[in-house]
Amino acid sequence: MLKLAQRNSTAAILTQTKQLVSIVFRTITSGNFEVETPLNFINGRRKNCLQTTTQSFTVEEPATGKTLCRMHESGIEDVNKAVNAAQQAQHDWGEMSGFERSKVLQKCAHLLKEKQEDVARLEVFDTGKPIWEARGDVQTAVDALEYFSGIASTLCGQHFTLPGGSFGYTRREPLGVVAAIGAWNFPIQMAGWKSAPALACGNAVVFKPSEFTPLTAVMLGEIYKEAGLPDGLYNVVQGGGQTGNLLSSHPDIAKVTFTGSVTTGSKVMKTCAGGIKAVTLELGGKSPLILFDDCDITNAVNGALLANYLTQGQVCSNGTRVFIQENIFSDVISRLVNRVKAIKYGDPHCEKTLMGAMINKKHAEKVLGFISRAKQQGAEVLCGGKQIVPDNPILHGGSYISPCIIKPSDDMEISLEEVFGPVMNVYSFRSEEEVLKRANDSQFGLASGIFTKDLNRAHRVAAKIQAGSCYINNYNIYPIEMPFGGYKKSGIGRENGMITLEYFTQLKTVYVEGGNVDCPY
């Protein structure tokens, strides 16, 4: 555990840097601290809510429960405001060659790379997930500021040649204001993946990060101010479902990206049809993960853990649908269940700690829940499932739950709805047209992932499963060059990748004559 010195040495790393998040941290009880500034973001500054009478919410330190800020829910001024300062700044911004646009963007990314560890502290202390995972989440922003910053300067369309010496082409431009709206397990993460490639092809954004993890949002606003970003090109509005609410349907709002549940995604793509804006949506999943009997079991063994437990299971993609072949079940059982009670959980700033704390104390009962009906239904749970209460004092007031192996059946609840907690369940299986079969029966096709020594089935397979993504000999590994997204409920369109040019802009066609008009009146 972190003792209270170095919890100070990292509110003082923080202070230090003040003029840069223009955040300052208060030691309220050991290992806790209150922001006292302003979290909404607009035209480069911080901004206080212009509606007090709006909702307000209280914003808590996963690892402990303590109190880190309240702040109150953005009403239709605060958004107004947003909007606006995004509209004139993306007139000049969306008029800039690509290769303008890049320097700008490749100065933001040397920036947060220079920033990284104070990111990363932040989003500990808001999402709770151990600290060597919030480096690397910060690494993914990263990495696509740079990777988006290098190809705003290729957008481009096509040529043709007609007859009669007449031709035309394409043109790539800008859709204007873009409305961001992120979910509380990769806050910082979702500003930069749906940011960089919005403001590499001309967009403005309003970015509204989930109500329950407000912080580094706001940061890597000032960072992007630092780094030469015109004000009003990234807003931040803070708040809930209203909030959200009042960006989808906003006038002056032409695309709306969204990350979060099925049911709310529903709603955002209704209230973009009546609006018809484009809509892109990364939405949950309950993803197959199939071990064949020549795998590689230490391999397979190491890719089912990272499958369910990164930041503490609470991934849209997880592979949390195991199924092994049935004369290796029971060797892979014993080394999963082996491993899984070594994993090493408390304080998310602690180096040494592998799993931190649940969001909340609500979300961490869901997924109790989730395991409590699975064993009254007749699951057997070989490891964990319990709540956790850990040594430190300090942490006592934080959600933690044992990482769980569960064997349920195809048709419980367990096996069909999103559990979002450290929840692996497993399956035996005979063949590979059996587990296809069970692996694509859900509704939800966001990940798959295969290990197998057999490439022919490999890629055999992977065409076969409906699902987005597909990992063979790995699992949950994100490079920002490939697409991610996701079949049936789990979403429409694609973050990442050269694909995401086209998510971001609309194309316009340019018919040029060459000879005379030829009129029939």
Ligand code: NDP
The other form holds:
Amino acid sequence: MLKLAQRNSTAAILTQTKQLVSIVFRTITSGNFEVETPLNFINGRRKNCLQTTTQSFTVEEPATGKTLCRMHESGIEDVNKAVNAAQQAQHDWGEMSGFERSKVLQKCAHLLKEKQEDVARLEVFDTGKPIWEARGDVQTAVDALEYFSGIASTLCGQHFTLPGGSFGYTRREPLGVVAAIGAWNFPIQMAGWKSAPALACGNAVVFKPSEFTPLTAVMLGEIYKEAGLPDGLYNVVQGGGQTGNLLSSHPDIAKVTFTGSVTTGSKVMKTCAGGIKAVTLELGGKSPLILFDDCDITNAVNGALLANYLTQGQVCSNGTRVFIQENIFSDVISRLVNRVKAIKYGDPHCEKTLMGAMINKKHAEKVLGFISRAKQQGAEVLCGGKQIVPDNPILHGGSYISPCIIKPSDDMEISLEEVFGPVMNVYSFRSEEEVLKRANDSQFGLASGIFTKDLNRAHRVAAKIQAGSCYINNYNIYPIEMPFGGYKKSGIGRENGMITLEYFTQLKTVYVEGGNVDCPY
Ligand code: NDP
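Just the form predicted alone so far, so send over the form predicted together with the named molecule.
Below is the entire complex, every chain and molecule, led by the chain shown above.
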């Protein structure tokens, strides 16, 4: 387990045993820990960075602003070590049958489920999101392991009967070592969603979490090891953009699976182009959610809330542009405003908290900047959108923003750019044709949603929306069986579902001659 230095000395003694770590987690609130254990995880062991000449950085706990850990950015020596370990381990793993790999991954899933509460607690320290959400995020990683372990044994090729007794077949083979680079909003989910299919397909993984959220990816490595995953198959290197770049440009990396912003995604794609590497990009969004006047308004309001305030609004697929048909506009707005004003914010470890802290001060300022510029441009703030200070003094170093509803015009910056905070834009519309045009007028195309009781309209609009996902009468649901990914600048490739196997394997075609070689020379 990770070693935690307690600011409180009695509790420090308790952290010495694995069993008690979880008890400590359950009895603390934020602001109590500094993690002292090395946070790179290479060849089955936690390691400090080999290079201490690289930039050092301090990770803050979002809820309190207190130091959570201090690290050096992993340099080329660390990345080389991790990639070499992965390469060596991948050799035998890739030669195992899918069924054999499946058995190991099932154990990983069971152990992660057993430790769900501890991992969720750590995720709260890392991200500032409320504990009820963190538990759900761990479950999505368990789901990925269960799902991909289940289909590992179904990996197969095709058989072709050819003339004269010849035949052919295809083999689905692993790619080799996959680099996985994650964003800070769903660290454990990303570690699970990326590593589970990669491992199921016979690859090894080197994961780089965001420098803001280094903890749970390492804990996942320890769980994998304890469950029997051979050393070297899952490694973690900590660091920022430089480490990410070293990883994606490494000649022995076969593929990069990346989640993050459009700007960084484009850089990663350029780097991968240099090495002709496969790349999956899960990028940002500015997704539309359309509420037609025949919808069930209670469900639609619930859907709009789910579409905007999970993880303090720092969710790529959020339906941040909520279009409401004009004759239900005022009713929906008054219900939304009442519900949003009642959202409880504060200590993310507290069971009653619905919204926690923004990832850091800089990001909170960025979100507040969007709101302030929108106001200057004439947008009406219907509620929230202010920096707030929770009552508990321990939380005063964290950054909290009251959930906001704002009424901008379509051409304002806040309608065009991803804000990545608890800000719901609302717009009124008249007709289906008009709203479709406005909904599709975006550089992004990650997700979308429709609330209506008219089934014909629901499917007609779903077909015309330019987005990788469309929710009908719900929002922000991610069943592991269903592919997830973006249109336009929201990304390339898909995560989850059977299709993911194609992104983590390569296809070999084998021709077998049944007769003599017919040669004209
Ligand atoms: P960033 O693009 O800033 O960072 C993503 C990751 O890339 C981080 O680990 C980052 O390291 C790393 N990185 C930075 N520079 C490079 C580089 N040159 N080469 C390789 N890696 C690099 O995104 P954020 O972490 O700020 O996450 C927010 C963004 O992620 C939002 O746009 C959001 O929409 C998107 N996102 C998309 C999702 C999807 O599935 N479509 C899901 C979740 C988020 P470091 O952070 O340490 O600098």
